[in-house]
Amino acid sequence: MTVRSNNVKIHVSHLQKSFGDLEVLKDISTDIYEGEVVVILGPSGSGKSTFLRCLNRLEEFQSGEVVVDGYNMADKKIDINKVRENIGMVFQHFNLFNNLNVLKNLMLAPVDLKKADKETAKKQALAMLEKVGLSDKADAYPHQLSGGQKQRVAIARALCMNPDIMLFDEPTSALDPEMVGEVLQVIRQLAAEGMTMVIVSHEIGFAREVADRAIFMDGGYIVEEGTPEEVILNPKEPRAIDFFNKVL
């Protein structure tokens, strides 16, 4: 994993987001660099998933700045769909199209959005299925797959757009424990290949192993950030100390 600290892929400054009267993100500032793997940890309700969804403007935010690959995400004049083509998103509940087989799930966006011809899209889809260890599932439908297989298909689908950045919103939290490992292995492989990734996760051991940086959030703030060793094993802030004492 080579982090290019001279190239900021995601710049976040004083990000604030509310749902009605509830302020969910209060003042978030951080930079994420090319090739960096950042894992966001913290209790439920701390704002982790909302923060992630603001990065590709799946959630509109009230104030502050989010700049991704040089695009100001608050600028209403940018073609948000064009920017999102370079930001792969993997959700907690897979979000596959149940009426399409695996191959067609993977081909849909490249054909519809990038106007890739079907033959090129098919080759790419088959290559990505091989990458996630599911070459034999091209003709299967989502209901025929395990949770872990569905999530690996979802990752392959995101990779078919050749993104620069991958966002993962609790990719293993809907899985049975024995299926978690197969999904984490795919994410490990992407990390080894130098993909820039931001991962919201409860998998503390995985975060220690794969992250270049850990961010601990609570109450809509970044409470602590640093290497996984610093944040997870040697936290300084009382709220982080209390959290990791309970989960480790």
The other form holds:
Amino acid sequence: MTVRSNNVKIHVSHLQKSFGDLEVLKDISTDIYEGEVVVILGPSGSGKSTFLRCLNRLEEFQSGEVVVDGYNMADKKIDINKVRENIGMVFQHFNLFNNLNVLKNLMLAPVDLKKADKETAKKQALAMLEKVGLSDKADAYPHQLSGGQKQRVAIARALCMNPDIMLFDEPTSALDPEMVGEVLQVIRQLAAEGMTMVIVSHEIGFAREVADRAIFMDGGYIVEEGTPEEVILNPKEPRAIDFFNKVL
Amino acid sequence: MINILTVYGQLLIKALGQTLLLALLGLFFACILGIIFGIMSVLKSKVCRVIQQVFVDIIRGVPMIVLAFFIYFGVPYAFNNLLGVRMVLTALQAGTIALALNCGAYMSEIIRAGIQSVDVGQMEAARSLGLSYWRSMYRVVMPQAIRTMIPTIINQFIITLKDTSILSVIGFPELVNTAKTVVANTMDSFSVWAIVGVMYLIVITTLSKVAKALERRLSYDRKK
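Mind pulling up the form predicted together with the partner chain next to the form predicted alone we just looked at?
What follows is the whole complex; the chain from before opens it.
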């Protein structure tokens, strides 16, 4: 558990998003504070991932407000690339750059965006690899790594931009069960360091352990929101009760 | 056959040179066209995608011999007689344009397919780190797309090289055109066409061997 401050990092109000005729997010409002760890739970198709992807505008939304770090994400005039530099994202399928080795995966963005010169970027990349326990894999290519290693590299890659928010889109869903632990360990460590994180996950136990707040989504709405204990163990809404009965 | 080689060998080699010159010029401009139209076809803009589709449909739907006649005879005719502007195209210019348009259309399709074969997650990951669309394209998507494109592109190069023979119809002195003259002089069509065939064979086989080597060097995720 981390201590949250009173600075709102991410402000979402009445967010609405459709893919064609399909309305995926109907009316989402919430505030996420600096240093807070929020886990989003819910059945498939409830809009969890879409919601997460709206936070760095990987998905454009139709109406509502998303303010991250003071930037209004709906505003076409903001430099979205600059805003994204401060929002790390980790994907379900890792998405490591297949054409680059691990070290270059980590160095690409900092060097390309002139955040650091090559030497500094390399030092930082090696430090991050050590942090996720993969110092020996700097020269390996993504296809030579296991799923758990790939995801840890992906986390290290995001951290190399020194983001102050991290978004995780089902970071362990594509992993073999035995590799889930090593990835969760890295996320746990980030939580302890006070990183602001939004995690879409199906790991209920992990959510209870690491999250300051849990959000249960269904059908494009936030159905329940509160401490993990409240949401997971004592849900009030029938849809949430039903869901947690099945997964617990 | 030896006789023909000694007497006309040099002429045929020179004609092969002309064939290669035409092919290289055509391929050069075809690459430019292919890249422009290929990228247009993966852009969000519907106008760009429609333009590429129309271009490809027209070129695919017209035989190259018709295209060559149209450019060599039709276009200057239109300029001179309908627009009143004097214009002449040399056979090399017209041939280059015909080849470039023809090969460019196919190249744009190869490039489109190559880019689309790269998982969208690669672009998303790059964008999420703060790279712009074009930087992500350049640093992440294109390097991966090119690897999958190389065999098909080389194949298209070979087809284009062979297609230069079609341009003998507009009088460009490439290998086939020259060979026809040699046949007319010697009456030995067996030897002449055999020699010409072997010449094409040598050039194209060399090209495909180079392609194979290149492909192997560029692969990073293929099991040895």
